[in-house]
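Have a look below at one chain only, the form predicted on its own, in structure tokens format.
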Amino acid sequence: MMKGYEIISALSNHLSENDIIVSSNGNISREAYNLLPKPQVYLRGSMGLPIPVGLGLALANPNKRITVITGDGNFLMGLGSATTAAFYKPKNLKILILDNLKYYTTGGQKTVSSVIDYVKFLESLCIEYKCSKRASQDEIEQDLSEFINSEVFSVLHLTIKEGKKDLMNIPDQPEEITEKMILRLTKLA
């Protein structure tokens, strides 16, 4: 089983300089800051929120790819908006959980993620999807390069090892994330 930072810096080997990033708040942002390609969408402070930013990406830039990066925590509290992306199914967007079964960043506590089973849950939704509990990063890095390269909208949970890289924080505030965001996707235009 891999750690989070590490499944964060083998997703760089699968992007393009056109992917668009949108990462859950605490350590996976500062993870993808620390490790792919800047500008990116960074949530601060925003519990629950990266799927319906990605989504709303997603829908509006449909000819970017859009991929979502958030932790187990981050994702049971944004339920309702992951049940709304599988209404719309945009199939250029892409759901990574990474999964430690704890709100890692503020401070450890457990989450209730080791009581939802996610097959049956995303089998509900109909949308395309892999669970795994892989060990090796080359069945990892398989695994993500299907994930990234589908056609369609799909969902990727991978159950990782608790650890964190001690990185340097997001130095940018909200509103600056969001002009660099907003600069970059309107060069990419």
Second form
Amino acid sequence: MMKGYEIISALSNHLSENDIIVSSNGNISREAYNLLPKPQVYLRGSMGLPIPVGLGLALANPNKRITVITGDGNFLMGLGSATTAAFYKPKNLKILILDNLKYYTTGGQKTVSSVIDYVKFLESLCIEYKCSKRASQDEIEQDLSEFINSEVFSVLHLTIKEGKKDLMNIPDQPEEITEKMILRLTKLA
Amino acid sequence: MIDPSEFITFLEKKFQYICGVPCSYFKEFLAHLASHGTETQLKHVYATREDEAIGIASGVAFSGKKALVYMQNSGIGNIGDALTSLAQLYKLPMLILISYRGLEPDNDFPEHSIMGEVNEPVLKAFKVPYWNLSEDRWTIEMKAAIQKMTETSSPVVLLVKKGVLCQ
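Can you switch from the form predicted on its own and show the form predicted together with its partner chain instead?
Whole complex next, starting from this chain.
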């Protein structure tokens, strides 16, 4: 089984100029900042809100591809947003759930994620592209490629192993993160 | 009541999206929006929670566009983190319409009485500038709120009492 930062690192092989990443607070944002092309939307707080932020970006930028990276604790806190996103199902919105069954950033306390059968849950939302599996080194490139290149609203749920890399904190102030993103999204293509 | 059609015409010049959780105080306004959805430039997004609506408006603001958010004042209890660690922290402008329930003692709706009392102190504590929206002076109040939102690149609130956007 892979660790979260290994998956985020592998994701960089599949991104182009056209991709915007929304990363969720804690380790995931730090990993996205250090391992993916910059700038992206790095959330520092607002637990439970990366999917709504991604949905707003996807609706406002139909020609960009928006990928939300969230952990299981964050996903569960904003579970209603899975239904909102599935209701609007923008084809340029992708949700990647990295599930270690823990609030890992705060010290590895348990979440209740293990009760969910993600295949059935995503099936019930009528999401056209959904996949739930253990993240494995042999299959990750193909899994990420299928997920991100599907022409429909997509959700990929990966069970991962805990583990983090020593990475620097995000040096950009939140205001700078906003300024860089607005510049990126409003400049003439 | 403010004419819903005039109100929406005013809004669509300043905002591209509208998102929120309803209150009966917005009944006529939201009904007009629903029945004239194809004519208006405002794209409507339904939210499951008030903090989700702030999140969606934040995604719109990260794109250099603007969203209007609406909610009942009970939702103030749900948006603290969305304001302080997202919309305010990242300087994301948005206009939030909040119905002002529980203003007067109302034995039928005790669920609004405490929030009615603490509504304004809570907004002050969160350092969110707010105005009251009135039937007579609504364009002036809207313009003042939008000017502050633009100058500070941050969320601002308009409080909406009974009868202003509903009959």
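For the two forms, the rigid core is made up of the largest set of C-alpha atoms that agree within 1.5 Å on superposition. Numbering follows the first chain given and starts at 1. A quick note: this is a predicted structure, and the numbers were derived from the prediction, not measured.
Exceeds or equals 2 Å, Cα of Tyr129 between the two forms, core fit: It does, since the Tyr129 C-alpha is displaced 2 Å or more between the two forms after the core fit.
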